[in-house]
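Take a look at this single chain in structure tokens; it is the form predicted on its own.
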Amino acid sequence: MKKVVKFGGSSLADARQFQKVKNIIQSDPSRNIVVVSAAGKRFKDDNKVTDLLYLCHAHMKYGVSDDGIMKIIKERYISIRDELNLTLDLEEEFNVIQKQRSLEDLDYLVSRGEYLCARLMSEYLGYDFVDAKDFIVFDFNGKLNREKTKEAFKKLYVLHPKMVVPGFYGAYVNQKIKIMSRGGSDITGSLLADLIDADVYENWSDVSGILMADPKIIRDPKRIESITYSELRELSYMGANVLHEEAIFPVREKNIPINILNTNDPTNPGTMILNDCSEWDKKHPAHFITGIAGKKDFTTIIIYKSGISAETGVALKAFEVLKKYGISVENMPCGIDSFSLIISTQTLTNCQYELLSDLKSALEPESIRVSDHLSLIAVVGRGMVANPGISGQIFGELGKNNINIQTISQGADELNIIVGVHNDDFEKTIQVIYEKFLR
């Protein structure tokens, strides 16, 4: 059995959390490759180290001293080292950071949170420290170079069968540090799982798997026991933030399962993410609805023109206008004499009137109507395809509760149903669907 294990910032916030991580690692001899994030929040009003490092760079940009912030970061890591009786020369590490950081090199400075966590964790576990910059290779266009990454890691893996790797960054071919987008440690773990053909990629955080709905809206929502990559992408796109979206692709290609686990509750089985859940479902039958997620604040642009559905190239013309303004469409309901463009309201803030003018010129419609304050809610489930009439049941239940549905769409694979409601009905809609079908 080969496992890659990644620990998020909350799992590394202080010495006590480091101890929990060590207990988890030592409880399973197959956990030989460990990826760590930077130290996260210790309590609600605390700061993540990565946020503090970004703040340091902002101070540099405006010529303001960041000595106080760097002192806070330094004290965080020194307290972890001293409480665990480690020997890492953090004073010298911070001297190096002070000398090498520059206004032009944001990536180097921001990556030091993960770097220092990995140095401490490697000493604490007795594993080798392997710097991500020495094998995760990016071309100068910012794209991951898979071949060079694979080649570099293969050499390192022979020398370091037990390793701790900092997440969130790699390096260009000239060894200059390149960070990933926020949450990039998930990607690092996924890449490593791919590189060693892992049996499982364990992603440890402060949640016991993925929940069926937002706990801010639903009291004590159930845990999703298993979910497909496709279902997860649908839920993630609609706002369910558990795993970095790009972390799915390297493991999906090889059907490597991802297990979402809780450092603070290590006996909880969490959620298993699989490419195909059919075998799992035989032992653990899934509910026909896997989860519910949604987002607020969309704008609907409704374009009316007699016979527009028979007019060739209308959609293409509309998308060319949207492309001009760098705007993507979330949904596009169509009728015989009309179609709608559902767009994030925020993206229209500075260009709505110009966009509407260009749409009128390109499409020559009879009228265009704009409607704001729309929410989109996705009901996702691989079991819906085998349960006829789910859409009707959902719509009927919303009708009973006086919720007006403004838009409806369903994917061709029948994996999800998306309903559009007024922002004022957002929470109520999720509550009604959950209480009826999942409670």
Contents of the next structure:
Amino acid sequence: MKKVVKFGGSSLADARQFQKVKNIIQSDPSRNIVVVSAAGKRFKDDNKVTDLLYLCHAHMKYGVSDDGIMKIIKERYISIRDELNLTLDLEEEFNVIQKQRSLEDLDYLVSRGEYLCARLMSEYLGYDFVDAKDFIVFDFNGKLNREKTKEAFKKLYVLHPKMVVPGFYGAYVNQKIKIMSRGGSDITGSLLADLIDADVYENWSDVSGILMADPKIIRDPKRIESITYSELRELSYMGANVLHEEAIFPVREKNIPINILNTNDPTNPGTMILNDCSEWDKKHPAHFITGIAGKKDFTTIIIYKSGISAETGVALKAFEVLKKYGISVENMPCGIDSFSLIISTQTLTNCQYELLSDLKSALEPESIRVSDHLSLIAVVGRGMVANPGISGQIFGELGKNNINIQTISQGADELNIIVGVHNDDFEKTIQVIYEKFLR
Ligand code: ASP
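The block above covers the form predicted on its own; next, return the form predicted in complex with aspartic acid (ASP).
Every component of the complex follows; first up is the chain already shown.
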């Protein structure tokens, strides 16, 4: 059995959390490849080391001293080292960082959070430290070079069968550090799971798996026991954030399961993310809904023109205008004499009037109407596929609760049903669906 285990920032926030991580790793001999984030928050209003490092860079940019912030970061790591009786020469590590950092190299500075965490963790576990910059290779266009990465890793793996790797970064072919997008340690873990052909990729954070709905909206929501990669993509896109969305791609091809687990509740089985849940479903009959997620604040642009549905090239013209402004469309419900573009309101902030005027010139409609305050809510579930009557039940329940549905759509793979409601009905819609079908 081969496992890659990745620990998020809250699992590494202080010496106590380091101890929990060590217990977890030592309780299973297959946990040999460990990926760490930078130290995260110890309590609600605490700072993440990565955020502090970004702040240092901002200070450098404006020529303001960041000594105070650097001191906070240094003390965080020194306290972990001292409480765990480790010997890493952090004073010297910080001297090197001071010397090497530069305004032009944000990536180097920001990557030091993960680097230092991995150095400490490797000493604490007695595992080898393997720097991500020595095998995660990016081309100069910023794309991962899978071949070079594979080649470099192969050599390292023979020498270091038990290793701790800092997440979140790699390097260009010239060894210059390149960071990934925020939360990128999830991707590092996933890349490693692919590289070692892991049986499972364990992703440890401070939640016991993925919940069926947002706990800020639903009291004590149930845990999702298993979910497909595709379902997770749908839920994450609609705001349920547990895993970096790019973390699925490296493991998807080989169908390596991802297990979302909680460092503070290690016996909880968490959520299993699989490419195909059919075997799982045979043993564990599931709800037809896997989860509910949603986002507020969309704008609908409704374009009226008699016979518009019979006219060719209308959508193309509209999309050309949207492309000019770099705007993507969430949804596009159509009628005979009208069609609507549903767009995130935030992306329209600086260009709404120019965009409308361009749409008018391009499409020559009879009128254009704009309506704000729309929420989109996705009900996601593999159990809905080829199962008649589900949308009817959902819409019926919303109707009974006096919720007006402004727009409806379902993906052709029948994995999700998306309803659009007024922002004021956002929470209530999720509550009604959850209470009726999932409680
Ligand atoms: N430390 C980085 C961040 O806060 C990467 C990670 O934690 O995955 O975004």
